[in-house]
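Just one chain is shown here, as C-alpha cells, and it is the form predicted alone.
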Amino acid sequence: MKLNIVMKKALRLVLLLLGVSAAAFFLVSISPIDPLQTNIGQAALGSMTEEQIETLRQYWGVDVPAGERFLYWLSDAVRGDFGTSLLYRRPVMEVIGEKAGYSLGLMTFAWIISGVVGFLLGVISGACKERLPDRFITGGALFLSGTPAFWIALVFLTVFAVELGWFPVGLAVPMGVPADQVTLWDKLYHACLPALTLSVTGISNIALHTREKMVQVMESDYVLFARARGEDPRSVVLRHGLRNVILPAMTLQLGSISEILGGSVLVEQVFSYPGLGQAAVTAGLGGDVPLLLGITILSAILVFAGNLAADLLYSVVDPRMKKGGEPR
C-alpha cells in the first residue's frame, strides 16, 4: 500500500515537471523576443558580418524547431545535464546553486514570518468577532490581500531605505566591497528589508482564513458548553481555539510556497536582489532557455514539496484521514 502511494506520487511529480517545463519553454518560444536584438544590440547586429550573425543564431539555436529543442533539452535534463546558460556562460545548475543561496534565505524567513504572524493575528481576530480588534485586522488583512507585492516593495523601498535611510537601497551585498570582505552581518542587513516585504505579503491570506476557522470554533457547541461551565475566555481560546485551528492553518501555510515564490520575483526586481527571481526575469527577457527551465523544474519541486508536507501532516495529525492523506 505504500509502495503505490509513493509510485502515485512519483509520477504525479514526473507528470508536473513535464508538463511546466513544457509550458514554460514554448512560451518562451512563441515570444516576439529576439534573443539577438535583446542580448547583442540592433546596433552592434548591424557592424557584424553574415557569419559572425550565424554563429550567433546558432547559438542562441535560433534557426532550430521548438519542438526539437525542447527534445533536446530534455534528453539531457533526464540525465541530469539541465545545459549551459547562455547569458552567464556556466552550467545552469551552478547559476541556480548561487542565486538560490540568495533567494532561499528570503523566503525562508518570509515564510516563517507571516505563518506565525498571520496565525496570531487570525487568532485574536476569531477571538473577538466583530469588536474592535476583529475590524481593525481583517481591514488591514483585506487591504494587504488586494495590494501588489511591487507596490508593497516600492513604498517600503521608499520609506524605509530612502527617506528614514535605516536600510540600504538595493543589491545583496555593499557596493565597492570585495567579495572575500563581505560579512555575514552585511548580507543580512541587505536581506532585511527585502524579506521584510516579502513575509508581509503572505499575512493576510492567512489571517483571514485562520480567522474564519476561529470564529466556526468559537461558535461551536462544544465552546458554548465550555463558556456555559463558567470556563476562562482565555481558556477556552488556548484549549479549544488553537488545537482545531492550528492544523487548517499548518496547511494553508505549507501550501503558500507558491505565492512566496511568486512574490519574490517581484520583490527582487525592486531592490535589485540578486536571486533567483530576477535571474528568472532576466532568463525570459533575454531569451535564456536553459537557465529559465532550469529555474522553473525548481520552483515545481517546492511547490509539490510543501504540497506534499502537507498531505502528509494530514495523515499523521488528524486520524480521519488515511495514511495516503486522502479522506475516508
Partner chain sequence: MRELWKNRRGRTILGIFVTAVLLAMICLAGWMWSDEALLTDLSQKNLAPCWAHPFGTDFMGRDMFIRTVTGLSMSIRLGVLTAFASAVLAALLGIGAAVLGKTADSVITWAIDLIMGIPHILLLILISYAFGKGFLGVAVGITLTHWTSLARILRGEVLQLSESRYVKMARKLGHGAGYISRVHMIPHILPQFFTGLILMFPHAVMHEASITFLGFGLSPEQPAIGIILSESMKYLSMGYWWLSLLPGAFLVAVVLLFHWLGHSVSALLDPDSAHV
Second form
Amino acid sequence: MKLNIVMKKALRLVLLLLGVSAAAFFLVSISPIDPLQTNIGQAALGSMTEEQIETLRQYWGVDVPAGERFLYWLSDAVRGDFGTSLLYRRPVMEVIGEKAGYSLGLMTFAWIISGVVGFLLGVISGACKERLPDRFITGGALFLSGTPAFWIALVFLTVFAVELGWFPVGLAVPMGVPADQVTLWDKLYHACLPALTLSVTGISNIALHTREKMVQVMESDYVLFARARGEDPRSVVLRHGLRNVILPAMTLQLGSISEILGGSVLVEQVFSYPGLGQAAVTAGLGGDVPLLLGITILSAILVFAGNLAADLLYSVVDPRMKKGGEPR
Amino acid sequence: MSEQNLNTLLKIRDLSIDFLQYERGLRRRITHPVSHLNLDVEAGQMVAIVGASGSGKSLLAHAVLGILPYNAVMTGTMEFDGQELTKKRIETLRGTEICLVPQGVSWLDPLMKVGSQVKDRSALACYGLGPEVDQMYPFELSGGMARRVLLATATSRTPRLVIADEPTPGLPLDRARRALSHLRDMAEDGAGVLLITHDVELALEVSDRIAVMHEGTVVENALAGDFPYPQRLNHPYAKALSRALPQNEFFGGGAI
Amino acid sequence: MRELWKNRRGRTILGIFVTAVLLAMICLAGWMWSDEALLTDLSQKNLAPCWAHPFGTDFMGRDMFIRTVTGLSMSIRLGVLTAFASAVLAALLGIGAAVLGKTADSVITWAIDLIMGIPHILLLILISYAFGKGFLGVAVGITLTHWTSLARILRGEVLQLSESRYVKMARKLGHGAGYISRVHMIPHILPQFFTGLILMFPHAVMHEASITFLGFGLSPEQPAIGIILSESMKYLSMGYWWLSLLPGAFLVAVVLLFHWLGHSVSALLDPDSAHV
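Counterpart to the form predicted alone, namely the form predicted together with its partner chain:
First the chain shown before, then all remaining chains and molecules of the complex.
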C-alpha cells in the first residue's frame, strides 16, 4: 500500500475522531440534566452547606463554559488522558480497560459465530433459492431482523436461565464470591448466554446479504457456463459460489462492528453483564460525561478499524484490486 | 426441410419457451421468446443461426444445454444422436459431448485463474496462448485472448456438438475470421457446430447451412450456397436479409 | 375479487391494505385505551394469561393486553413521526449533497460517515441525554440517526440521473432546472423515497423500544413498550414470563408487519425486483 493512502486514512481517522468528540461534547453540553441533582439528589443537596455544594459543582464541572471544557478535555485526551469517571471515581481509561475486558471477549465471540453461521446459512439459502431451505432460512432471518436484541435476550434469559436453569441469571461472576476466588470457568459460564444471544442477533444481517449475493452469483453468466461445462450443482456452489461470496461477506461483517457494539449495549443490560455497554448506559443515565465520551471515542475507533480492515482486505485478497484492475 | 438425414446429431422439433413475468401494477404477462421451432444439425456440418438480437437465439442454445432460467417453461422435443435429450441426459452430456463457446469474458469466473477453468490446459497452447495465460485472471485477458480462451474451454475434449453463442462481436475482421475457422476445423473433425450470430456475411463464409430466426422461430433453412440469392428463399424476412448482403447491394439486388 | 386473489400482485395489494388497516387499528385502540392502561386493580395482580386478561396482569393488577396495545400505539405513532422527519431530512440532505456543489457534498458526506461511525444506540443515548431524556430526546434521536442510508441512496440516484443521457439532452434543449427535476428527476426519486420511508418504520419502532428499555426514552409513567419490558425484567426470576414474552412478541409482530409492508410497497413500485 502506498504511503499517501496510509496518510489519507490516518487523516480521516483524526478528523472523524475530532468530529465525534466535538459532536458528543456538544450534545452533552446542551443537556438540561443537572448531574448534581441526578447523582446526589435534591434532598441531599438541600442539607449541604454552600461550600460543600460548591466543591461538588467543581467536581462535576458544572460552571465551566462548554467550549473551554472541550478544549481542556481535548488537550488531555490527545495525551491519552480521558479524565476521571465521575461515577466510578477512577480514570476513564482504567474503567474502560476493565469493562472492555468483559465486553471484547463477548463481542469477538459473537462476531465470529454470527459471521460463520450467518455466512453458511446465506450460502445454503442462496444456492437453494425459492426452495424449502431458503424459505426457512430467509424467514428465520427476517424474523430475527425484526426482533429487538433486548427481547431475544429476555426470551433466552426466561427460557434457558429461569425455566431450564442451564445458565446463571446474570452478572459476569457468581454473586457473593470474592474476586480472587472467581475461576476462569465461572467467567466463561456467565458469558455463555450473553454471547449466544449477541451471536443470534448478528446472524440475520449477514445471512440475508450473503443470500442476495449468492443468488446473484448463481444467476451469473459464469455459473451458467460452469453448468454448461458439466459441473454439478455441488461443485458450482463450492468452486464458484463460495469463492465469489466470501469477500463481500467478510467486508460486510467487518463493517457491522457498529451493530455488534449496539447489540452488546442492550444484551449486557438484560444480563446485568458489567461490560462497556452497561457502563455506557450507566454513564448516560448518571451524567458521567467523561466516561460517556471515552466509550463513544473507543467505539468510533473500533468501527473505523473495521471499515479500514474491510478496505485493506479487498486490496490484499481480491486479485482484481491486487493487480491494479478495476474492482467490480 | 429435406428428409431425415442419417447422421443427424441434433434434432429439435416444435420447441417453445415461455416466460412468466410481472409488470408494473397487477398485470401478469407470459412471453413466448421461442415458439414452434424446428432445427437439425448434422455431424461434420456447421449450421449458422442468424437473426436480430432478441430473436431468441441464445435461449435456443440454453435450452439445448439445459441452462434455462428457472421461470422458463419449455415444451417440444429434442433428440441428440437419435435418442431423446432428457434433462438427465443433458446433465451427463454437457461439458463432454455437448460444449458451449460463450459470448464473452463475463462467462468466466472472475476470481478463478484461467487455467482452472479450462478442462484441458494443453488446449490453451493449441490457440497460441502461452503458459503465462494459465495463471491469469479473466480481467487480465485482452479481447482476443479471451476469445481464444473461451474456444479452448470447449475444445479441451473432442466434443460432438459445439454451440458457439456470438463468438465474434467486438473482434476485428481478421480475428473474427480466425475464430470462426477454429470452429470450422471442429466441424471438419466430425463435430456438429451450431453457430449463433447476427453477422450474416461471416456466417456465410464458414457455414454449410443458414437458419434464419425471426420472432422466436426458424423461418428459413437454406444452404449457404443458396442464401445470397433472394429468389431461392421463401420467407420475406430471409429475403430481406439476403438482399442486404453487400454483394447484392453491389449488383443492385438490395433495392426492395 | 377472485381474479385478484389468483394473481400474486393482487394478493400483495390486498395484503398491504389489510396490514395498513391492522396497524391503524392498533394505533387507534391504544389511543382510546390510554386511560384504561393505567387502571390498577390490586385484587387482580400478577395473573397469568386467561380469558379476561389474555396477556395477564402485572404487579399492580393492570391488564397487560391493554398496556401492550397502548404502548405499541405510542411506538407506532412515534415511529411514523420520526421516520417521516428522518426521511424528509434524508431527502433534503441527500439531494442537497448532489446539487449544491462540492463543498456541500463533502460536508454532508462527512456528516453521514460521522453518524455511521458511532453505534446507533450510543448516539441515541447521547442525543437523548442532550435533550433531557423523555419524548423529545427519543424523537430527535431517532430522527437524527436514521436518515443516513436513505440520504446516501438519494444522493447517488440524483448524481446518476443528472449524468444520464436524457437529462443532459433536456439541458441541451434548454429546459430549466424546474422542468428537468419535475419531469426527469422526481418520478425516479419518489419511489425510492417512499420505499426508504416505509422501510424506516420498523427500525424506528425498534429503536424507540430499545432506547426506552434502557431508560432513556419515555418516562416510567407512560405505558411504552420499552418501559413494560424493562419492568418485566424485575419479575422474570419469579416466573411471570407473560410480562415479557407476550408484549415482546406483539412488538415483533408489529415490526414484522411494517417490514412486510415496506417490502411489498417497494416490490410494487419496482417491478424488476419481483419476478414470479
